[in-house]
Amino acid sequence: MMIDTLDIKGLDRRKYNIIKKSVGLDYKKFERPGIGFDYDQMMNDTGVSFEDVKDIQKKVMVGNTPLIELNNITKYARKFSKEGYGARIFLKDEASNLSGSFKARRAAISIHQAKKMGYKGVIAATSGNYGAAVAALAAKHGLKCIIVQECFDSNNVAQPEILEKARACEAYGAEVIQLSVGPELFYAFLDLLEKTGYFNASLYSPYGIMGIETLGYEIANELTVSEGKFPEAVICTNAGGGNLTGTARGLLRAGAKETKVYGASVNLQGLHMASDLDFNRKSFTTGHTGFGIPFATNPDRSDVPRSAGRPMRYMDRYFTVNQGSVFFITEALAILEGLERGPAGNTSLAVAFKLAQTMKKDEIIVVQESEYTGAGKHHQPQLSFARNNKVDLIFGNPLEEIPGKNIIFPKSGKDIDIREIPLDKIRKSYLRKYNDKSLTDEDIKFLCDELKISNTNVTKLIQEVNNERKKR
C-alpha cells in the first residue's frame, strides 16, 4: 500500500467518524468547555467493571504471572553500594502471558469488547509487541486480525526484531501489512478501518488501558500477601504512555497510595522516529524517547481523539539510560538469574539496578513487566544489525553514547548509569501548546490533573514558559 493511492484529504475529514465507528466510543460527550476532557468519566464509560477485566483476563489465559524476586541481581547491585543500602528487586514475569509480554492484557479487553459489540475482525497499528498480543487474542475469539506495521527504511531493509514480530503476528493468522517509516501508517490504518469495519484495537482506548490496571494491582496485592507491604517503588518502560497510566491506576486501586511511580525509557536523543536515514540506527524499537517524551507532552498524539495513556498523570520521577547498560542488564539476567528476556522489557531492570543502589536494604523496588525473546528480538542480533549499520560497538561511559553513533557498554554493573529528566521541563513542554490561550479556573484544574502538581505550580510554570517564549 503507497501513500500517494490514498485520498489523505478524504481521509482527515472523516478521520473522526472512522475513529469513533471503529471503537465503538463517542468521544465528544467527554470533552469539556476550553482544554479539558473528562478523563474520569472516559475511563468509566466502557461498561466494563474492574471484576470483569480480571475475569476476561483469567478466561484467556492473561494475567497472575510470576511476580519474582531477582535474588542474585540484588546481590550483584549491593556489590557497589553504601553499608545498608541495596533495596531488594522484584520482577514481575510478564513474558508468561499469552502471546509473551504484558501487551496481552491490553489486548485481552479489546478483542473481548470486539467479540461482544459484533464486529469481524480488529485492526492494530504497531511494529511491536502489542500486535502478536492482537492477533493471539484474536484467533482466541475467532476474529479475524490485521496489524499494520511500519517497518523498512526506503531501502527496503527491516530490523530484526521488528521482522520478528511481523512472523509472531503471521504465527497466530494475522495478516501483516509492512509499510516504510512516515506518515503511510495513520492513513492506511484509517483506510483499512473504513474499508473493513474493522474494530480499532488502539493501544490507546481505555480498554487498553483498563487492561493493564491488573499489573499494578496485583503487584500490590502480591507483596502485601507475601512481604506484608507494598513497594516502595515500581518502574515502568515508558512510551507511549499506557503501561504506566495502567500500572500505576492499577496500584492506586489496590490501595498503595504512596509506593512512587517511575518512568524509564532508553534513551534516543537525536534520532527522529519518522526519519529514514534514523530509522535503523536505533537498536530498540519501543521504551525510549522517541515514543515516551513526546507522548508524556502531548498524550493525544495517538490514533484516537483523546488517549486513555496520560503518564503526567501518574509519574513520580522519569529515568533515561543508554542502549548499552540495556544490553548489559539483559546479559546478567540471563547469567546471574535463568531468565533470559527481551532488551526493550529490560529497560526498567536497568533503571532500577540502579535505583536500588541508592534505596535502603529493606525497601523493595519492582520491575513491572518482562517480554519474552528470540530469533531478532534477542539482543544479539540486533547488535549485529547496529554493526551493519555502522554504528561503532564499545566499552566506556555509557553516559557518552551518542544514539546512531555508537552503543557503549558498561566495563562491569558498577559503570551503569541513568540519568533524571525533571518533570517540569516536560510539564513546560506540555504547556508551551497554551501561550496564546486565556486559560480559565476549569483550565487549570484540567492542568493540575493531567500534570499532577498544584494549582499554583501550574501558574507558575506557565509564567515561565512565557518569559522563555520573549526571550527568544
The other form holds:
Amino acid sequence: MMIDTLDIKGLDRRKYNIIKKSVGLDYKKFERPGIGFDYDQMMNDTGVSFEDVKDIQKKVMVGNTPLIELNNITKYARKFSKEGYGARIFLKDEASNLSGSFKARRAAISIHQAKKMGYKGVIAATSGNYGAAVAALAAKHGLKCIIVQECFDSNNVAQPEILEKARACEAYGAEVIQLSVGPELFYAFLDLLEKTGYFNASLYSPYGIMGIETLGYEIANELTVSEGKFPEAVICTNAGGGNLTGTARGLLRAGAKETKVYGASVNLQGLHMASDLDFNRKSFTTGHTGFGIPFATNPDRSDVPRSAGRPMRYMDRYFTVNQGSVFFITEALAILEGLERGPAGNTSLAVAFKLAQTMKKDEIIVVQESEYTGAGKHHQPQLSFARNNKVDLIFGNPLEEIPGKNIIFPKSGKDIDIREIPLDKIRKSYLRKYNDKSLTDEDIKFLCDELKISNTNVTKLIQEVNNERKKR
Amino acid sequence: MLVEKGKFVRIRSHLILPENRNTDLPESTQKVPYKMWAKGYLLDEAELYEESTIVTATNRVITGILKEVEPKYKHSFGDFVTEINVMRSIILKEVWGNDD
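For the form predicted together with the partner chain instead of the form predicted alone, what are the coordinates?
Up next: the whole complex, starting with the chain shown before.
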C-alpha cells in the first residue's frame, strides 16, 4: 500500500483553525502590533485561577508530593567540596504523582478544561511521560484519548523508553499512534485533531504551564515551614521549557523572589533530532539540549501559536551534563537514598550534585522533579540498548563524551562535571531573527521581558548579532 | 496466514513516501518513508502482511499492512550491564568506605 495518506499542504493551510478549535483559545487576541504578544494576558485569561488549579489537582492525586532531603547524596557531594561548602540537596519526588511524573500537573488542568468545554476526547503529541499523564487523567474523566509518539527508526527499531511509555498509555485505555522519525509528526497530529474534533492537550498551552506553578509554590512553602527560608536555588531539567517556566512562576507566586532558577539539560550536541540514524543513538528521549536549546531560542516552535512555556523569561543560569554522569547519579540515588527513579528526570540532580559543591553548607538547592522508572526506562535497558547500537560504554572524563559515539561514566563522584551555557549566547540566537528589523519601543519592551534583560542589553546584543553577521 | 475477524492486531502504514518528504531533512530521514503503527481489532479477516482494516480504541477505522497478531510488549530491563555494578561499587566505597 504505497500511497501517501497525509495531506501536508492542506493541513498547513488549515492549521491555524485546527489549533484554534482544538485548544478552545483564540491566540489572535493576545497578539500586539509588531513582534510581541501579551504573555500575562494569555496566562490570566484562561478562566482558571491558581486556587482552582490546586483544587483540580488535589481531586486527582496530583501535587503535594514529598520534598525530601537527600542526606547521603549531600554527604557524597561534600566529600568533594572545600571546607564550609556543599549545599543541602533536596528532591521533590514527583514520581509520586498519578502516572509517575510531574507531567500529571500539566495534564490535570488540560484534561479538566477539555471536559469542561465539552470535548469528547483529547490528543497529545508526546513520546514522554506526558502521554501517560494525559491518558491517566482522560481515563479518570471518561474521555477518549490518543497519544502520538515518535518511536521507531526506519529499521522498525523502537527506543525502549518510548515503548514503555506507550505501554503505560495503553494501560490507561489510550490509543497510541506510533510514528517513525521526522518532524512530520506535527501533521499526523493535526490530521488526528481535525478528524476527531478532540481537544489538543498541548504541553505548551497556558493550562499546561499553570499546572506546574503549584510545584514551585509547594517547594517555597514547604521549605519555609521546615527550614524557615526559601531555597537558594531550584534546578529544573529543561526540554520544552514548560517545567522551568511553571516552577519559576510558582516560586514567584509564593514570594521566593531571591531564589535562583537554573536549567539543566543532557548534552546531546552533534546528534540531529530529525535524523533517522541518530534517533536510537541517544539514551535520553527528553531533558536534553536537542529540545532545551531550540525551545529556549524560539519557544513558539511548539504545537500552539504562542507557547506558554518561555524559559528565558525566568532562567538565571543554564547547565549541561553528559549522559554518563546522569546514569551515575541515577545509580547513586537508588543505592544511597533507596529511590529508584529516572534516569531522564535525574538530569538536574547530576547538575545539582556538582553545583552544591560550589554553594555554602547552609544553603539549599532543590531538584524539582523525579520520574518513575521501569522496564525500558530504567538505566540498565537504556545502557544495554546503547551498547547494542554500537555506543561505547567507558569510564573516563565525562566532558569528553561524544553523544552517539560513547557514554562516559565518571570514575569517581568527584569527576561529575558540568558546562555552563552563557545565557547571552541563547539570547543572541533568539534575537537573530530581528537583526534587520526596525523595532519599536513596544517591541524592545517585549524583548526585555522575553529575555529577562534591560533595554540597553537588548540593544547591545542586537548590535553584537549584527557585527557577528557582518564578519561572516 | 489468515487472521480471523475481531483479533487484536498491530498494523503499519506509510503516511508519506520518500519522494514527498521535505528536502530539508537529514538524508537518512529523507530517503525513507514516514511510517505509522497502530493497534486495534480486525474489522474483517485478513492475511498476515496484507492490507487490513482495524477499529482502534477511539473507534477510528484505519487501514494498513497487518504486521502482528496479539502484539506483546517486548521491552524489558535489558541485558546485564557490568558498568552499572562498577559504578555501584565506586559510589558505595566513596560514601561508606571499605567494608571491614
